[in-house]
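First comes one chain, alone, set out as structure tokens in the form predicted on its own.
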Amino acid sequence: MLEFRNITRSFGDRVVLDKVSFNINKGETFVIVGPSGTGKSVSLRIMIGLLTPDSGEVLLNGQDLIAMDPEQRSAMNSHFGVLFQSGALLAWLTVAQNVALPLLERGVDEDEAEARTMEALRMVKLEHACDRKPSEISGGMQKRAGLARAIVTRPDVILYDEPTSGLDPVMSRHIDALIKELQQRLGVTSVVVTHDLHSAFSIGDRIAMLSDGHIIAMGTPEEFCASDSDIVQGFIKAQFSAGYIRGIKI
């Protein structure tokens, strides 16, 4: 459904992505892991057109997003929903108004927008907070509000940028459960960028690790854990040692 072909992206003299290629199957949850600064979030920004690669192709259902003009690309972006790391809620709007915003921007009438907004809030168990401002809810609730906004347009692909970042372990596992539930309920394709291996093992159908601009391991959680890469094994051991991974059987 979604494919990176030889994507290269540099910032000055620093090559962040060096001819990176992978494909993502329809309906799967594909997780990109790695330490900070390895190009995980850059990959997401390229997928939705916030960054342009130096070279390579991004294909959605066989169509090259990079080659499209702005009007075509804008139309194709309707296939994507995005949960940004911060939640990216507008402080002066209520939770419901934040969730409804992308619908109203697309010309959906107010009655339908309200109905779809409440449906999305119910999916993330946040309908009770619909009239609150972002400053009046917790960080975990802000993430759920951002997730409701990501799904309200009924996208084919949901992109998650560090969905558990800044959350305590209990709320992190709750977000993991929501991601799995939405994948199963909506049949969406999910791309998750995270440094949280517990989350990756919990939700991922396949996991890929970026290091020094390259994919150094990719496969199911079992295949990922069996990688003979010293970098992968060091990353796994570091997270186990720090107590970030608990109760996961691989």
The other form holds:
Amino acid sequence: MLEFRNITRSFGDRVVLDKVSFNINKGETFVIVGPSGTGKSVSLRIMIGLLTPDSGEVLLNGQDLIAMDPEQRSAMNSHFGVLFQSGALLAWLTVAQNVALPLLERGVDEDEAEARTMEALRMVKLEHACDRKPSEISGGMQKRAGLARAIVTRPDVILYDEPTSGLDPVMSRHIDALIKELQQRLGVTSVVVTHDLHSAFSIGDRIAMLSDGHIIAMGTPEEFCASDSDIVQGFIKAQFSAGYIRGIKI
Amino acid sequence: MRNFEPVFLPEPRNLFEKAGRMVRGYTMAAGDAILITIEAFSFGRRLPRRRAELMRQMYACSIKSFFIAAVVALCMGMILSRQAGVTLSRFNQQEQVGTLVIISLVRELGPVMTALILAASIGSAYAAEIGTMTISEEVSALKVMSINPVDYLVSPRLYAVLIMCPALTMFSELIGAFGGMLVAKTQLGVSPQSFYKNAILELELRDVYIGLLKSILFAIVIVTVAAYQGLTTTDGAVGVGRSTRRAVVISFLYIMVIGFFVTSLFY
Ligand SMILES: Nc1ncnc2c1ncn2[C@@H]1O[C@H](COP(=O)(O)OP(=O)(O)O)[C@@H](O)[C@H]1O
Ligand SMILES: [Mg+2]
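What I would like now is the form predicted in complex with the partner chain, since the data block earlier showed the form predicted on its own; can you produce it?
What follows is the whole complex; the chain from before opens it.
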């Protein structure tokens, strides 16, 4: 459904992505992992058109997003819902106003926007905080509000940038559960970018690891753990000292 | 909806290349800023929907600068009156002090002073606000929601300052004239009646219009420069500081240069 073909992007001399290719299937949860600064956010920004690759194609349902003219491209935005790393809520609006914003800007009438806003807030269990400002709620609640804003427009693809970073472990697992639940209830395709392997293993149908501009391992969690790359094994060992995950010996 | 991506070029090899880079950089920045201005103006058609935001910005704009503008204008009027009075009374012409004070205020000092105050108080705030939104991905979030940041953030601010800058300019001129009159009355022995009457005889409507034209141009400069700096912010908190400083410094320069050109065009 969403495909990267030979995407290359460099900043100055630094090649962040070097001919990266992968294909995300409809309805799956695809997780891109890797240590900080390897270009996970850059990949995500390229997917949603906030950054242009130096070369390569991004295909959504077979259409090349990079080659489109700005107006066509802007229309494709309705396929995407994005949860940014910090939530990216507007500080002067309440939680409910933030969530309603994309609907009202699209010209959805106010009653319907309100109903859909409350529905989205209920899905992320935030209906009690709807009248509070982003600065008055916790980081985890801000992310949930950001998630509600991402799903309120009913996108086909939801992208998450580090959904669990900056949260305590309990809240992190809570967010993981929420991602899974939304996945099942809405039937969307999810792309998650994270350095948190706990999260990757619990939500991912497929996991890809990015290192030095290349995908060095890609597959189901079982296949991923079985990778013979030292970098992958080192990354796993760094986050799980010993034992089993999902019944897989690591 | 354009993305402002950083441009990477190899190190310049000699002085000419370095100079060329600078010219290229400034030209491109000016081009981008002009495009933002045109876009922000064209989004005026959506202003009826952004009424609430426009009112919020106008309110913030007046609250943030009202007091300081009044104090500066009052002092400026008093200083002008005193200085002019000392010289004029040597030729026994102190009755003309009102003319001098009010014409200076209406033609030059009112628009320029108000614009400088707005650049420092509002321009810096806009650059910091939009810059913070840029680095915290709020601007990106707007783009993904198909909301053009120029439409949503810049356009209401532009129209708010376009209304408030001339209004504040007129207000400053009135306060300045009042300050001048106080000094004229208490220190030069010129009655308020003759202070105002002489000035009004000399002042032309044209002076007021040209002053307002200036303040409209200044308003455009203040918002555009701040918006451009904000939208192109990179490098976290340090970058926000840099954008804010640049917004103020660049606006100051343009206000002075534009002020000079408009004056030489009309007088
Ligand atoms: N706008 C930019 N300008 C310069 N370098 C950038 C920019 N965005 C990202 N980079 C570089 O790309 C690399 C990858 O960044 P990013 O994708 O944010 O990493 P992460 O995997 O932690 O999300 C970083 O090392 C950074 O130096
Ligand atoms: Mg990142």
